[in-house]
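Taking the form predicted alone, here's one chain by itself in structure tokens.
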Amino acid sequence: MIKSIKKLQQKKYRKEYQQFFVEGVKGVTDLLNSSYEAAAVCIESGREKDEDIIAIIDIAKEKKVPVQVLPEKDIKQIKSTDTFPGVMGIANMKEKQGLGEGHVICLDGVMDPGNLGTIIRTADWFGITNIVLSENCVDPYNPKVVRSTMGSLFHVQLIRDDLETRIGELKEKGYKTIGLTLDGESLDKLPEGLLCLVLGSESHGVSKEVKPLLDASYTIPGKGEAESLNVAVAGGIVMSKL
């Protein structure tokens, strides 16, 4: 079990065994209070009477999901950080999942893990539940993005996929689509109905091969020096008008 937990540091492995991890009281519970199914979840010796994790161990009695309590020297091999929170939840992976109703964050390129963490937290923060991934993001279960999204990655639908196509869909069902650039028209009102908002990597924005889909290009105004917006700084300003 040691073994195959500490594989899930993996990409490779995480796809194999369509599993993945997060650590922490908050994460964990709301892993077991999601959708998602628990596969096991893990608790350091010693911690196992936190008032907190108690809790977690209740919840997952009730839910059927194995609790392990681990020694130190095997939560050593398996934790993602120096500091270990007392617990960790196994996750398997769903199925490809389909859209909910509202707007959808369509993420081209997105390649740091803390910029996906955060995009997901912020749009969980405002009630954007529809969340597309290039082929080319970031695994969204990487380790890093899963802690920092601080357990919203388990309220929101996470879908892989090709963003050309994704968009036409899209636009056939009356989603209009707007990004944010360098050179667009300065964000004041957003247009109304159902937005599809595109956000391009952080090194080249929006592809060439997404930018002609846009139906309208924003660019946040600034006063001083800095370049650019970090992306997931940039989306939760145009979030918060959506």
The other form holds:
There are 2 protein chains.
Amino acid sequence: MIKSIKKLQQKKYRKEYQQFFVEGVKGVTDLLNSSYEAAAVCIESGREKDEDIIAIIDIAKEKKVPVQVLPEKDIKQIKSTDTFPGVMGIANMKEKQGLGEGHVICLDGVMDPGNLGTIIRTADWFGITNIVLSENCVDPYNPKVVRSTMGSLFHVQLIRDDLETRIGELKEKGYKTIGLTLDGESLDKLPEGLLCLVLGSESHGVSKEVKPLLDASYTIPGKGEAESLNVAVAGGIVMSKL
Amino acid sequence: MIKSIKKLQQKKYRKEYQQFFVEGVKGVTDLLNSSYEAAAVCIESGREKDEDIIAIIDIAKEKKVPVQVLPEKDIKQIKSTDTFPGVMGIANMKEKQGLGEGHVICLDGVMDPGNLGTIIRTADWFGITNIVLSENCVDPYNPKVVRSTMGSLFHVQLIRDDLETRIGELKEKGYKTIGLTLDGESLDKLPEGLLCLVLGSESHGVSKEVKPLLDASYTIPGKGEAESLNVAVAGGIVMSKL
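Alternative state: the form predicted in complex with a further copy of the same chain, after the form predicted alone:
Let's see the whole complex now, leading with the same chain.
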């Protein structure tokens, strides 16, 4: 078992096994309370009497999820950070599902795990649960992405899809597609109605394939010397106005 | 020289030598064009004919900054990331200076290098150039912070100080002190006049020492299931309203 969990640090095995892991009390609790199926919960030996870990064991029992207590030497093999937060959950990926109601966020080549995780967390904060990832985005089940979402990964609908096709479908449903670019109109008020917000990659912004599909493109007005904003910050500013 | 540069990856040597380094064309260019003194520019052998590196060599010559071309084996010793972007600048830290005009951002225990760098970049975007760091913030000259600022480190005034003292002084000058907390009033409109915005630590928010000094505390209204926003995103949303 340790060997298979360790392999989940690599994308190819996450894909093969259709599983990923989440570390920490908040993440594991959110997994157990989500629509994801948890395959197992692993607890570091010595931590099973911690109050918050006892609470996790209770939920796991109730949901009939196997709980394993592992010695430190096994934890060392599987953890993805220096300081293991005492507990890890193994999650089964879900079947590809459709998007729900409401606004949609499309990520066009977001490569940095911290940025992707933060965007998912921010979307969840603002109640936006539809997130489409282009094929060249970083894997959302990468341990660093999962960690940066702070549990929000389990509250949103994530779909990896061809953005051009997906945006075309959304437009047919009446969505207005807006993007953040460095040469758009100054962001003051967003259009009314259902929106599909496109956030581009850290180095190249919105791709040349997607740009022609935008109904409007905006720039967040600034007056300093920075060349651009971080994509997660820029996305957060727009989401706060949705 | 290689040995001393390598040491700058560690905080204690940065403090001892009063130097830090910045990697990449944008960062080194911003350093050379800033009020910081550049001690040297190091270029990876084979890259000295790149157009953007030639531009850097020109500025360095004009500013009488020594330029060193280093073989790959030396670069391997000093670089802070896997892929070295061709050029590195060594900067001398500045004497402690006062704050300039305008709003002030106070960071109360921000620990994550990426968050600190992103906050500096965002402040620069919005033209806010006064940033005060509490003693327990991560070192702003940490390579990861420098990298995340994307050159904005060289456009702002950074001061490390005791926050309580500094906020007291700002209040006497007529600044209103506002903070982001999870139990504040819903952020709609900010107060008029000069503001001192306090952003708390990733795990504990605004510290119990600083909280009583706040004239107002705000929460960014959300309707999803996330427990909190990332501090750099939350800070960005407030800065966009300043």
